[in-house]
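Here you get one chain, nothing else, as structure tokens; it is the form predicted on its own.
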Amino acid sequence: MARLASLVLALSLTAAPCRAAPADHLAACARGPSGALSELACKLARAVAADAPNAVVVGVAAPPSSATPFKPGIAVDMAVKVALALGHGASAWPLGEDRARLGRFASPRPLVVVETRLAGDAVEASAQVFAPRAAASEPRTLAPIGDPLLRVAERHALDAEARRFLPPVPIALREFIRLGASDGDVVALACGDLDGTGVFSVASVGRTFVTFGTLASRKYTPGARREERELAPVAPVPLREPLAAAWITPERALDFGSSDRAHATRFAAGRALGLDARLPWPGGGCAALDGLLLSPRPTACTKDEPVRSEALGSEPFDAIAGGVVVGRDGSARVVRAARRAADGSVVVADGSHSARLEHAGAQLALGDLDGDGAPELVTSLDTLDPKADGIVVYSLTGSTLTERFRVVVPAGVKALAVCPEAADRMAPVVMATGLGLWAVR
């Protein structure tokens, strides 16, 4: 009988603690890299605006279990970041509720009901809004919530945002497997959620056909083939050992390019759009060659995109990888790794930080391995035997880069890439070999 007083009157006197102030944060929260849930609050807000105004949002918390393995403070989390998101006077309730007790809430303002699950490797949230309700006439009575004037779901691969909800993982190898065949000329490597749907894409880009693929649990599957020469026109001066590049960026575009071209070219939605650099710099900007070589100064990719960070020193470089990596706090940073090819040596730098692996191969990715929001960077060996060839793992904390592991691969690497975060093991690290594509998880 208390509680439910509280609740009518909380709701009644639009009190809730967590009040939107009255701005358009629908047009900001969109704005350059965010982490998974402060997206999908987002995305979630704008498709609800319309029929939510002063609403109350309430998550909806489930118990963990195998099923859904998320902490119960995630629904208060979302909760809180929709109403931020809706703004113009939205409050969040303070509590994760279940879906039993939502019957209580009643309120002349709507009410949206947000859900949080896992999906797979990715977080779903969904929105639903139901209309204004006036308090039942006898206290006891809960009157029914009604069917919702509107439902709404949204997919985000995880990330480190998302993954404090979730039990940590090791960076630990439990299995190397060969995903199948690949072209023999693959000389860049791109994992990323290239369509929203959660599931993993990869690109395959070699100097003759760009080849996409998806990669779910254990299994690969082979998808379209792009020519080369169907994207962009052949090098003026193309080199005999080829500069290549690629990546899966946050707006789901594939950008990749390779010195035996004219031009980068951003791929999306089916479409190919030439840059106006040679070859794109993952995590954010492009790369512009320095005679026979890469600058160590990212350029912009078009005229009309900023470079996101400063120059890694002053010499040239020999292969280039990088990434946004999201804190557990949702902000995002451009992480950095450039070999030098004066000596072999890698660094590594987010514009905060930087640090220094003296020796490596020529071969590198970077990515967040087990979603703690600290990023890895995986390198092949400095080896011209592929028989004595490998990838070595090494996290990144502060200025101090720690190895976690190696795996031979006595078939040679020839271009590796890190896929978004898995909910219950270490993310994926794909790389292309001799013998195919295999993938270390």
The other form holds:
Amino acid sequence: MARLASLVLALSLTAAPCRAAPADHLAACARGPSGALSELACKLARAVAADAPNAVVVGVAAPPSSATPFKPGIAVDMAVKVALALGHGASAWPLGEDRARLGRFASPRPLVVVETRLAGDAVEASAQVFAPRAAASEPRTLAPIGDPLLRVAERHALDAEARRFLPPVPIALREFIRLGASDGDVVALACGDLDGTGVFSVASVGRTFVTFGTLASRKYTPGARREERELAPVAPVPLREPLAAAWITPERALDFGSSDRAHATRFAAGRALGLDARLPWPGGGCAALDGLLLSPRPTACTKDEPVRSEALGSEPFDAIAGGVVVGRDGSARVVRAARRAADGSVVVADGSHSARLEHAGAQLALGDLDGDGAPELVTSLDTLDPKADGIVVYSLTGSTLTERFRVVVPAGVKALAVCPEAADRMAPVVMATGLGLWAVR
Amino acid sequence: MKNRSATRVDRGRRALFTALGAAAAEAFVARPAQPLGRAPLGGTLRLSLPFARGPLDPHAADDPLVALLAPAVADTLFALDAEQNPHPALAAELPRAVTGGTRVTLRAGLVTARGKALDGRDLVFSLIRARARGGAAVLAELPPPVRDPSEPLAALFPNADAKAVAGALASPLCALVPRGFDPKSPDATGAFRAVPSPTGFVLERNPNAARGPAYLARVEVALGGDLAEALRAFESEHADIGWLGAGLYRARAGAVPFQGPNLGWVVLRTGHDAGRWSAPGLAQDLADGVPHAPLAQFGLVLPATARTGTAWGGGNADLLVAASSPQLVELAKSVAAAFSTQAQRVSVRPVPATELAERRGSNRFALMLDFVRSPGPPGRATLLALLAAANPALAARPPRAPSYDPTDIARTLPLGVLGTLRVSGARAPNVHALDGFQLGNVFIAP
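Return the form predicted together with the partner chain of this protein as a structure block, the form predicted on its own having already been given.
First the chain shown before, then all remaining chains and molecules of the complex.
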């Protein structure tokens, strides 16, 4: 039986019928919003392309366990994605294989073995390139597969595309965690994978400093601080009550700005770049001030960047949020939220649907808490009394906002951010309060 | 039985509430509370104040109306944090020691409410102007500022200490104004632009405000009435703030008491016409002899420790007071009554502010009830203010004072401190953030 299987594999690989169409896939792998698996596949393909012309891509699947909770289907899915990204005659093996069976693979074409696993709360994919080898006339004489010619690995934060291979998690409050002290004047927060390690970076934007920290599991570690006056001059006409926004972009840059400063700043790879606008609009693009408020029309952050979405109505806002939400199919879409200054209502839109919340506080954040591809809106309460403050989490389904839970935060909520998704629980919501940084997860 | 996740939630909440107590104390001493929701924008605040209409000169140290309203129109170069440390406000940075002195540099792009761009020339103009007026209290110790030839937005204080410069320029008496400033039509960088109106002033939101435009769209300031009229306006809901009370005949429904900041001190001056009663220290003895009870109702915060004072023995005399301040006139009546006996009569004589200033300068008066604006937080600023009020030259070389209590300081001066003038009264329930009486921060809840 084993002999037969080996033969079938060898024949199949020799005459693999479904090849990826030649395309400029590697160019399409350029940085930009896409699903975690799609981006990982692109990166792996880009790394191995030169060593694996017309490769056969095989996904290695491990049985689901607490250590490897991904469902086996992720192996084939990744193999197909890598093959598509390789293009130029690459093909994907239609079954998820285990390591023991890889030794029986014989192929006249280079073999790319893709393995996907969880690394903390990130998904890590690796690709190994093996040299072609001919099928043996007698399977028992087939030499061991040997060492790979090349091995590469990449990590990416979890999202709905990857999470569909994990057990679902509920949106429910499990714990409050005090992360640590923060400046008393925090006006915006951002959380995301800033350096590609899969560890969440938390950026706290105050009125004087921007502070970076890392959040791994329950542990927050404060890091570098930058004085904002080094990054942007004071605005000629700042606002008495600052408007601010920050987010970590899919390109792993921190965009942040406040009405205190003459322009927003982009922080990437340790370098700061002044933007042409006053505030970033999380999700993409920037926002301009309209008198004492924010214009509803997103603007370009630099003259080279496109504006990524339409205006959210016509009335000015006093708070904005947004994010790139990845669907289960790997497609990414920009979801924006904004609070109308006139009545405190919040509008949420993703380009095809919009919903309205009648009343909310001025701290907003957007993200996919449970990784189902539908965004969650997190808001503070509309109060000037810290003791009466709290956060409320809503899910946006189509044009409907459904409240999921609310938490009293008697120290007052000064800023909110949603972190990338976690493997075994709801994505953390980080908040700056009168008592420092806290996380709800 | 609790499940594990519920236990974690409870523990987290307990931690949050426990920490709340600790941080409340920290916030009290560290920094003011930060708003969480947004302060509503817009609306009109109506004030009816017992002061006569007059120029609004931020550099004036003798006008309680100026102490009340000028900070809404003009800003300082530096602001003080809760620990009284200066930090840049209109300045680009803290004063910097350079060759030849200390440099103060303006933020780039500052524009007044009426559209005048500001640079180093305006900075020097402002400080020279302030130094010749009430700003002498804090500037007299420093050398006069000059233009910095190498920096168009800067001024230089030759041979001055950077820390002393920052402290002085945090005083509202050194506010930045443009060259050609006219106090009858004041123009600066504050939260509001002052526009004279038939009844007083209208403060309109300044879209160019260098420290942020006001939340309110406008403040209508009705002037010219007396204390009764101001209270009547609040009681009848024609004003949003009750000056010294919640109503003339009865308290307005829903009125909320408030206490604002100390504006300065009400002082009793003794002049040349008082003869031997003009000797330094006697004015404070006379002030100590004035019964406290009638004064407290006029917004005066009296010295904590009552001292046995001296009764006026200088014969018949006029007690001069600014006619533009009915509140001071009422206080003067109480002082005059305390000084009058069957053998001598002290008469209150309200005079125009210009005449009061002339008499003060020439020392041609017997008794004068005057106002001295506070140039900064209690402490050395109190010493400098009272010295300058007695004689600006004294502030140039201030003595070491064993106490910064104003009544102790006054014992060596020809003026005595009756008490501290504090903004207090009642507000309409929808008016918020009045405590500091920083009108730019005030907002009206819908």
